[in-house]
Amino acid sequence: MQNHIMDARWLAPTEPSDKRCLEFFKDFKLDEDIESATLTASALGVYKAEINGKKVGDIALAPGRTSMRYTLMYQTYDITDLLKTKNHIVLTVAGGWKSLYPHEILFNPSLPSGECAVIASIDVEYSDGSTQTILTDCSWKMQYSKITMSDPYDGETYDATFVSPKPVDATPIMYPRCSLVPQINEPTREKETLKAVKYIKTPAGEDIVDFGQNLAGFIEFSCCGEKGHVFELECGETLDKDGNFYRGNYRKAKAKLTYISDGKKAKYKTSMAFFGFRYLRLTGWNGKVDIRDFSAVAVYSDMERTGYIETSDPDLNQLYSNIIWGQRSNFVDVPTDCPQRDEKLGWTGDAQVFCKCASLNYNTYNFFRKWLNDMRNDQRPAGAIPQVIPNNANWASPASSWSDACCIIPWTLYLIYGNRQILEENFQMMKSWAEYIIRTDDEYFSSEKQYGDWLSTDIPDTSYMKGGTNRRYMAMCASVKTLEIVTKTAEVLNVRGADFTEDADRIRKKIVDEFFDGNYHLKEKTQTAFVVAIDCRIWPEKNAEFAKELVRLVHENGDRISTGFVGTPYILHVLSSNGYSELAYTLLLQKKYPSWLYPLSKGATTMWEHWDGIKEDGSMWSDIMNSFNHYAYGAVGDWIYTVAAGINYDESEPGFRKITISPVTDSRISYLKASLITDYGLVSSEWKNEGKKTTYTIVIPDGTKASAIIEGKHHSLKPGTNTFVISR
């Protein structure tokens, strides 16, 4: 049945409504023989929707976040079963992400900046055929709602006790600046419920619950005061080194959850605004708490899981349920940096170096797909690609390795999921922005915008920002690696006039030129330096030469890592593939700081934005910028598919059409295993090291080529259970 969504008005508030939820509502008959019905809706903002008292639907924060300049997804839901002769239908609205940039005129001047907005249409279809519509009009009436406060950085406010002035007519407006299209990704849905595991009295005499886990999502809970009473809920991500509750790190975001009591008993839960916790602060509650009134809904977008690790060793099974843990909390319709603190934006660093990893451990296509649609939107006309998508602030300037997701993510799920389409879709984008890199050339280069290795631990904590690696030497690697990339596009898509190898092989030479001595050895000596000379290919005749350097700074560091955001993703792949996959196994058990085992020690259940986000002392990094529910360090457990367990695609087949297994042991673990779905089935690697003889166990679909490489011998393998035993 069709929808008449794009026949409705926009309705918006009367007067600015100061961050409050706002109900649109409406009475409407219908005729019995009702056969079946939707409704279709969108909003700028977040929007729930109710029919005679009942929640249409399972979807969370609807509609989504875009790049609200150009698109707006709509939602469509079944509402047959909701539905009755006489109806009530309340769509709840709220700012959200709209709210927090009110400095930008992104809108239409007749909708108060900040302000938000709805759309919907109610479509019936009657037994005998004929139709009824309902439309978003000037029919409908607006009040406001008892949550008296939402927003994405603050929180929530209920007030059970606020009755809403009389009812005014709502307004519709004019709003013809985007485009209004069906979700694209998967909707975001509440998902894991986490029961409160322990109350905690801290030293400074607070009430605190702790709920094992550190996440995004909603909050539930249960409560029971005189009316007027006042509880609030304080989300924090750790205790400081005393015990007490800290929350420095979020910023200038309250991220509180506030309910007025109306003197009845209730049980409340968030719906209009996530947050970023593992502990909760109570005020309120008199030392009178009773965990069990308190859960935790993760809520992320609801894709499919599609990948599994398990292994021997306990600290390396809890840092893979971190990365997944940090996926979950930051993919919440766009890929995040973080759930907590005042910022929860799409950095497109972050998603570039996590997006292998990530799309082994779910299916990511639609949700990749959705991002890039807002990236095409947002990019320059120039061809710059902005550093956040969406692009809702208006930031300008590109930075290399951010900038460079728009052409390394459509290429890395093309490889994964074997879709040329999303080459098709996006290959212009990365075309202009290869361009723009040969336009702009050294002042693009050389520009103050550039994050070079972003929190490296090379140089002291007053310079983390940037990182020790002379920024200029790594956008010239990085923009030769996606010259590669969009050369390698041209050619599967069969395109002409898209051949940078010419362009690439000119900036080699200017790196060879700038930052080789006269002896063409490389100046810069640092680790990340060797990893990306490796990894872009800069000089691939003297990666034996890179990788020796790089293997006596990793000793020299105590067998640590040093690098940041852009090294750290590749400095276990580029060990390996240069003969040092011992080496990269010590990395990865590491304990010791810098270290990805290393926040465990301090009771971490997420990934770290900064290795020392709590130092060894106990104490904290800079509140300016200490995530503990960061992804982009989970890029590591890419590796632990691909060469621990050894499952890879081969670029010339891609999608696992053709697949090769080649996994690598180490002695200091006795089993490991990874899995993952594809489009063709179950694929799986196992091996078990067992005395003096190692079991590996592969699985592999029908409708696949594939091969293995065991302990340097190559094996064809069937579909099915494939089992070679290694005695020594």
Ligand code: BGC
Second form
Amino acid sequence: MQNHIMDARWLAPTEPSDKRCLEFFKDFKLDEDIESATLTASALGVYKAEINGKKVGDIALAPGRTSMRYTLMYQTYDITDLLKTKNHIVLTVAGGWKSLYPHEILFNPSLPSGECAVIASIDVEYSDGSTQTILTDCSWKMQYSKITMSDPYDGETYDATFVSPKPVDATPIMYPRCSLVPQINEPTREKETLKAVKYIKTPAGEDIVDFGQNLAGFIEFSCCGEKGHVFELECGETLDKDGNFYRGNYRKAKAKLTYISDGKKAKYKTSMAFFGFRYLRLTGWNGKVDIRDFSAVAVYSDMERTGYIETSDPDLNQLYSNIIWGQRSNFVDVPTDCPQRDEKLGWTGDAQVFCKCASLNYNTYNFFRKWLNDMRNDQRPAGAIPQVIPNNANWASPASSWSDACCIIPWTLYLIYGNRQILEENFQMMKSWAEYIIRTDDEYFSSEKQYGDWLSTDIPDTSYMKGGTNRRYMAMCASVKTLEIVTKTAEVLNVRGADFTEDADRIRKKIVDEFFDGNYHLKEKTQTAFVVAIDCRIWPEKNAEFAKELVRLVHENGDRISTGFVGTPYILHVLSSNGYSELAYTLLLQKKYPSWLYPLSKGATTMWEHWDGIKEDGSMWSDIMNSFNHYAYGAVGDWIYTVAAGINYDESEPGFRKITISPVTDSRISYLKASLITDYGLVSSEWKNEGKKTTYTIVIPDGTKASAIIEGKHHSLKPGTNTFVISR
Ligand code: BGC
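Switch from the form predicted on its own, shown above, to the form predicted together with this ligand and output its structure.
After this comes the whole thing, all chains and molecules, with the earlier chain placed first.
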């Protein structure tokens, strides 16, 4: 049945709602004999719908988060079973992500600021074929909700004692500045529910509950207080070194749930804002805490889980779990840097480095496809890609490795899912970005906005966050890679006029002129400098020399990494592809700071933003930027899938139509298994070391061409299970 949302009017309050939630409602009558009925709705902000007292659908945080000056999504729900002849519908709306935008970008400037708005249609079909439509219009009423505060950073306040003043007529407004489109990606839903695992009375005397897992989502709790009693639940990700509650790293975000009791026993779950947390500090319980009263509900985009990794090493398994929870926490409709502090932003660089691992863990095709739609909308007329998408703050300047997400992500999705559509949709954006790089050249490479190897540890003072590798050098290397991706994309799409090979070569030459000495040795002496030289194919003939230098630097650093956001995703890859797999494993298994496993010694259950978010002496890196739920370094997961387990697509027939399995074992691990659900079916690769024997078990789906390289020897693989036993 067709919906009529395009005929409906936007409804908004006439006065600033000031972070309050609003309820737009209407009573309506229907005939009997309803065959089917749908509700189609959207909001500028966040909405939820109830019909006759029952929640409509199971989507959380609808209508989702987009670049809302251009696009808003709408959702269509089957409401046949909720309807009677006499009905009451309530649409509750909060400002949500809209609050991040300057008012005039979204609204007619004459409207009061702090607005949120809603639009809906109810479409009914009767058994005789006749239809009826109810639209949002001036016949609806509006009142304030008992949710008296909702904010993406500050949280939610529910006042059970609140009685709204008399409802007023809802006001239809003109809201011309964006288009309404149907849901593009999997909606955000409530997923895992975790019960609190521990009650802690801290040395400071505070009441804390611990969920044992850092995550993003809703808080649910039961309480019983006298009328007017205030319960407060504040979020934290970790305790400090004395075991006290710590929330300095949330910066300005209050991240607090406040519940004002009406004197009745109640069970409450937040619904209009989500939180990033592992711990809750409780105020108002006076020590009488029953952990059974508290749950944390993970909320994220409902993508299909496709990848699994399991090994004999409990630390590696915990690392993998931290990667998965990092993804869950930061895939709430938009790929975000972190889910807790006053950011929760779609930082392009973070998404780019994690995209491959994320797309093996889950089917992210629709998720990223939607975000790339926002990126295309937010691309500046001259081709620059802002560093944050949706670009709510109206930032203009691009940065290498961040803006390059516009090329790396479509290309990665194409290789993993084999669908050209993602390249077709984004090619124009990719090409304009390539042209921007070429046109602005030195001005762009040397821009102060370049982040370099963000947060690397190769400088004495790690508070200088842009790392120890020359930023102009890094920008040029990243651009070479981007130009090659755009050239390859044009080849796949058979488009002329987008061959950037000469431009890439010109930049390579510039790199050699500026950053190599008279003997053609790279002058930059950091791990990341050599990693990107190899990964971005700056001088492929010299890869062996670069790798050797990299190995020297790794040894010099006590077999530990010193890379940041840009070097980290590739360091193990460049080591293993140049004959240093054993060292790659040493880095992966390293427990001393800086390493992937070090945070485990401090109780990490998600990936950290800084290698030393909590230092060895238990002190914090700093409050100014210290997220304990940043997925970027989780990129290492893709090395485990594609090198350790050796499951690889082939660029000539992407999407795992042609598969190469080339596992790399290590004697420090007795077994490792990775599996992937591809479009063709399950692919899995497992190896087991037992004494002098290694057993490889590989599962290949029908309809693919597959081969293996086992300890240097080539084998063809058949659909089903293939086993190889190698004895030494
Ligand atoms: C974010 C990062 C992001 C960076 C840009 C930070 O505040 O949390 O992850 O990429 O800014 O440098």
